[in-house]
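What follows is a single chain, given as structure tokens, in the form predicted on its own.
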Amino acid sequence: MSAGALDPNDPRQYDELADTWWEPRGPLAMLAWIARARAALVPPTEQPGAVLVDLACGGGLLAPHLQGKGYRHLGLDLTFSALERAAAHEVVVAQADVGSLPLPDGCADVVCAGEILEHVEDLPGTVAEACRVLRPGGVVVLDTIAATLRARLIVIELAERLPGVAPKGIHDPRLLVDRDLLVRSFAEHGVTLRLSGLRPSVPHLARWLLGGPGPVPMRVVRSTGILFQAVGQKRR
């Protein structure tokens, strides 16, 4: 069965894509570009034994950008084939659902949620789990897709037709993220989020689509109406 034959948001699509996680021109290439931008929001630590929990870590694309920041990188994902790729990049891995994390309260110094919140059925429940495992004073870093018509048109209708930008059928438009609900859900658990928009550099993307070099740098923008990232600290 091909990824395109599965229902939108079916996690089995990632098994079909397992060999492409680290391909610089593969169907998951943009996830690597976003991972670099996500890592830039992760503060370095000098605390011995500091833990970064990477929710839905996929093939471990965050790993090379965390080198030198001082964390033990724990990656959780539902898809075993993705975890195998992550483990090959020195990520400590465990199979888990982001809505029910097999981790103790307050165990994480940083929680990253990269390109996962637009795939979950229960956004407040997933946020609650992320905040539960985050220690007081810990940092959450995320990126996801806004629940707007613009996002649906660009990310689903357009991007899923461009090679390397998004695989066909990977998103379910029902699950795109309501930004107000996201901010409220984190606030209920003592985390105040700061949102900023994110997009690929247009000239670099155009060159890449025409066969030019990558990776494509991501640019921070004011509008959060399509792709956005957020960072927040849990109240002590």
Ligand SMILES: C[S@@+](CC[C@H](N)C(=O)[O-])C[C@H]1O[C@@H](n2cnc3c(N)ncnc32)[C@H](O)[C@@H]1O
Second form
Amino acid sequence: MSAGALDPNDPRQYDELADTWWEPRGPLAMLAWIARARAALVPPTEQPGAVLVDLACGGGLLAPHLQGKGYRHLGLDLTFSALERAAAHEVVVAQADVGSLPLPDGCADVVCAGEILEHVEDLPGTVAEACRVLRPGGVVVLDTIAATLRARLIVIELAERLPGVAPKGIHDPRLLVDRDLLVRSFAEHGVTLRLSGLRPSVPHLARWLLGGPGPVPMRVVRSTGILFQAVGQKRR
Ligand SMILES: C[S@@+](CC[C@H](N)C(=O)[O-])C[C@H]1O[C@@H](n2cnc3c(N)ncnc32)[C@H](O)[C@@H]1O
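With the form predicted on its own done, generate the form predicted in complex with the named molecule in the same format.
Entire complex below, previous chain first.
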């Protein structure tokens, strides 16, 4: 699937992709594999009414992996067609820009930011909003793409040419995430992030690209230079 006439990173691309969010072999398939790995970092809760805010929830791919963890799942996204898909998977949805969240301070027990930070123009501002809505003691879980030459080559030049791994034109290389800035921005708001690298299992990915079964498991790796995830707790 190509972005057609839209600029790189234009969120209207997700309208063109709207019917593919949940397709196991569609152009957004890899997001589902990453969502599973993200959910593994979300601690279960027994606190009644605990809220997980899913920033840029897209089609709600995190939802099945949160089942049994005890949260109300609130998903925010710019793209209405994505929110419709998320709502069909029991996500409570609202249309919003992650740079200006229509939520009160400290309302979230967990904030997830899956595959969104590499799409925002104002990284420190988005981090500030995520930390504002997170309660003291709350947990942030994120995954994103590092601002490195390797990431640019693999995620944009290579992956956007492989069917199912990333749609062509979805990323703007300018916005890939500076890890030092990310860590510093969270630290300014009382969150110490712990980063780890993430990549698809190579044999499973190769089989999947040749038509074999999914989902492709994600492996945690030492290098955070391409795709990485991070977890942190806000100071009490
Ligand atoms: C790569 S998708 C990730 C979706 C979801 N988090 C996942 O991992 O499946 C990026 C999502 O970010 C949304 N988005 C892009 N810019 C946004 C912004 N400034 N505020 C809110 N949502 C945004 C898009 O509509 C899209 O649904």
